[in-house]
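The form predicted alone is given below as one chain in structure tokens.
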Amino acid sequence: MNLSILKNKTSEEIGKHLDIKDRVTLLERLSTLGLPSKKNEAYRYFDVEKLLEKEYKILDNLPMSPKPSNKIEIKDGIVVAAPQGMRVYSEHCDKIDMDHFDPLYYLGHLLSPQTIKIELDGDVEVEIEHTFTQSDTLIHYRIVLYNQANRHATVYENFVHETIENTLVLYGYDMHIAQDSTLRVVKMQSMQHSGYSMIASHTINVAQNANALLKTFDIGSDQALQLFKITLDTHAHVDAGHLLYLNANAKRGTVSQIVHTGEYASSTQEAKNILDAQSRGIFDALIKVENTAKYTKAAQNSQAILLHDGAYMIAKPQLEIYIDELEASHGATIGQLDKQQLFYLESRGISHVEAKKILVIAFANTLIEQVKDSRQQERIKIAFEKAFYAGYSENSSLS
């Protein structure tokens, strides 16, 4: 499947290369947005006409039935392993997003018609392994994530891959956070030279007293873009963080809108950005306050350093604000290593490439000790002393 041949086209055109007679809602909804390039605010840093023109196949997603495991592994798509009791199964989904910005949402919704269910009974915490096996192969499957009202609950995500090529992942959560509750996500990609690029869309109701933490750690080089629109109700919260260390000729990072619709509801949203070699990193993040969200409390900081002349970082965080009674920042600062700091260190005898990255993890580390849990912080760091490494291997001329 050549995806760009969607391009321009009516939901009829759309339903018929696709193989969709109904479903129509969702359809028009893909058309009236189209498919995405670089006109698209969401996508104009991210090279996205590329991975769409190419030919891909693609897998039957047929349910399977999973082996006991102590985490939930996903492979290509389907899921293969799952803790015993826990409730995952397949189902379609009956609550879409129906104002989510991304236009590769409602694709990734018209392709796997039949998600990933899962429920999260209690204080739970659960792993969720993603394992990708097949080149030149569009895989695609949604995640549809419900906790329960008054828990707390964690959710460790990580991805592995074995050796392919040219291949695009398209997947996403509908994460429910129910009322009283707490939900924590922490993601950690590495992705050094992987042969596969990914589009994660996301969306994400945070309910009534509800509250949302999600961290983000994404590690290494190829082309990867998460993009999240969170909508948060009377005094709920969200708490998100995001690290990006790059290297190689990377493209990553992250879009977002946090949308405030109900009073004193609140959020806090910091990105630290390292980027090497020829990367590019991608901050461009809206908070939406509604006319109905009185007493919000709202702030958004980006803070990026550049190891290399190559780097570039964009970073846009922004506030659209549709009422008075309101706290609200934002704001985003560029710069480099700190030469005093560096030549300190070398004066004690330390490398320039070790000085380099013991100022680095400092950097980092505020948002890595966020993760509560020892074991993932500990293979948050492996992950990126082996990315910084491998980047210094491939650059002889970084500085």
The other form holds:
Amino acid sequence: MNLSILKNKTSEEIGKHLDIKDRVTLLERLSTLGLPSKKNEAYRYFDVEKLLEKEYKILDNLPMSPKPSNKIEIKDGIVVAAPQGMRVYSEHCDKIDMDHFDPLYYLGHLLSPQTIKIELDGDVEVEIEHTFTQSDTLIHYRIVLYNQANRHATVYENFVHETIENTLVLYGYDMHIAQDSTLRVVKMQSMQHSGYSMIASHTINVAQNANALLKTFDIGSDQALQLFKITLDTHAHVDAGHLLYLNANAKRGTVSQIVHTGEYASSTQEAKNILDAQSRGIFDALIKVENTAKYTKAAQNSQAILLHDGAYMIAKPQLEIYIDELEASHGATIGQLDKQQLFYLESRGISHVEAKKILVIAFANTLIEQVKDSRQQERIKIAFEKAFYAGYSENSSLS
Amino acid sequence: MSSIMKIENLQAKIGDKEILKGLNLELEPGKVHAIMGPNGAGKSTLSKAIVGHYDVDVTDGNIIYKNQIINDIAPEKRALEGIFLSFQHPVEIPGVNNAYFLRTALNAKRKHEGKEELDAAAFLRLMKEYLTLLDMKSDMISRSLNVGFSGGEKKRNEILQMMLLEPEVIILDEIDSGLDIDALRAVSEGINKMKDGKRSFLVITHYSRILDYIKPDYIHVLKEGKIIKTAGPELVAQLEEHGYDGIEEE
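Same protein, different form: I have the form predicted alone, so give me the form predicted together with the partner chain.
Every component of the complex follows; first up is the chain already shown.
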């Protein structure tokens, strides 16, 4: 399949190409938004067209009975293992966000009518591991995730891959965070010439008095974009943190919309970006406060450190406000490592590379240390160091 | 006696400004050399030039350490070979744990010397000993490097690093600035314990107060980018009485 064939097509034409006769509203949304290109605001800084123009194999996403495991294992879009007793099953998605800004959110739903539904019962901690094994393939799947009211659940999301090339992964969550609950999501994706690109398009609904803690750690090279739309009801709260450490020719980042719809909701979003070599980081984030969202508190900040002249950061924190009664702030800084700090470490016999690593990790640590589970925290630190040294061996800028 | 460090006709600038204008200096092993001079004479530039600071551009002359010209040697290599600068204003580094920094620096040195790296337990035992010696609070090594440290704590932390790394040439740039009497005494005791008859000290100072605690063997007067006079400790009294204007170039 070549997805670029869907470019500038009517909903009927898209339906015909995808062999979908019903789901008219989704087809219309995709047709209205149009297949992403440089002209699409969400994809302006990401070379999406090249990815969509490639010819991909499509896999038959036939659900199978998962084996017992201590984590949810999703292989090429199919659940192959799950913890016993956990409700993980295949189901048609009945709640699709019809106001999402991302056309690929709708394409994802059209391609994957059967979604992976995960119901988190109680105060559970679960790891979701995504594995990709197929080359030249469009791996597409969607996950619908529910937690229980008054409960505190945690999801750790990790990604592994076999030796593959030219694969595009199109996936995403529809998360429904129940009233008075907390859902903590920690995503760690380390890619280093991994052979796949990824577009992850999520929608997250945070119900009344609920808390969403979303921490993403994107490390290494390659191309990947995560797009979030987060909707906050009354007294809901989201705390989002994004760490980006890129090397080589990576193009990765976050495009997000946090929409305050209910009163007294609050949001904080912090991005820390460290870019080396010829990499490009993206933080294109909008906080939108609807006229129903009195007494909103919203804060958004992006900090970037460029380690190389060829590195480039696109930081676009934005506020769109339709009400007066609120507190809101946003900002972005881009700089380099502090020369004085670097010299101080070197003057004690610490090599230039190690000194850089120490300072880079110090910058990242405020986000990494927010991961409470020490095993997961260690995993992020190890991935971070591995990517740092991989970048060093590929790129003389660090020497 | 042969020198451990010899500086010959050193000319250096910061930006476009020429600061050092043909400076000559020899450091003898086991001796304490004090450099005194008015503001803007080039005292800090000299210390920066010796450790290879990025601000300083050496335009002529040589810095010779253990019979090797080190003008083009990287700062970390100079440190590993035994040159240590205690900074006048130690930089704060948020997010870098002091203990982690100290252990990394110590192990870099040990590795350079072909010794085994120190494990966490052995390192902590060593730290305990030095913290007591320098009258430092134990929480100082668990905090971020120099962050929120008082002036005295920063200087103690510099001396702690010096003791840990056991350098052979120790440059103390305004080590007494911002110290109260107790801190000055503790820092001086730490420095005096490092005297082993082999190490050289280069004490850069405006005031003679520190020299009451660290007894110098030589006083060098640095003025307008050159050493204009070298004498014994008796020169301090003359400087106190007449100031730098009263000193004629030899």
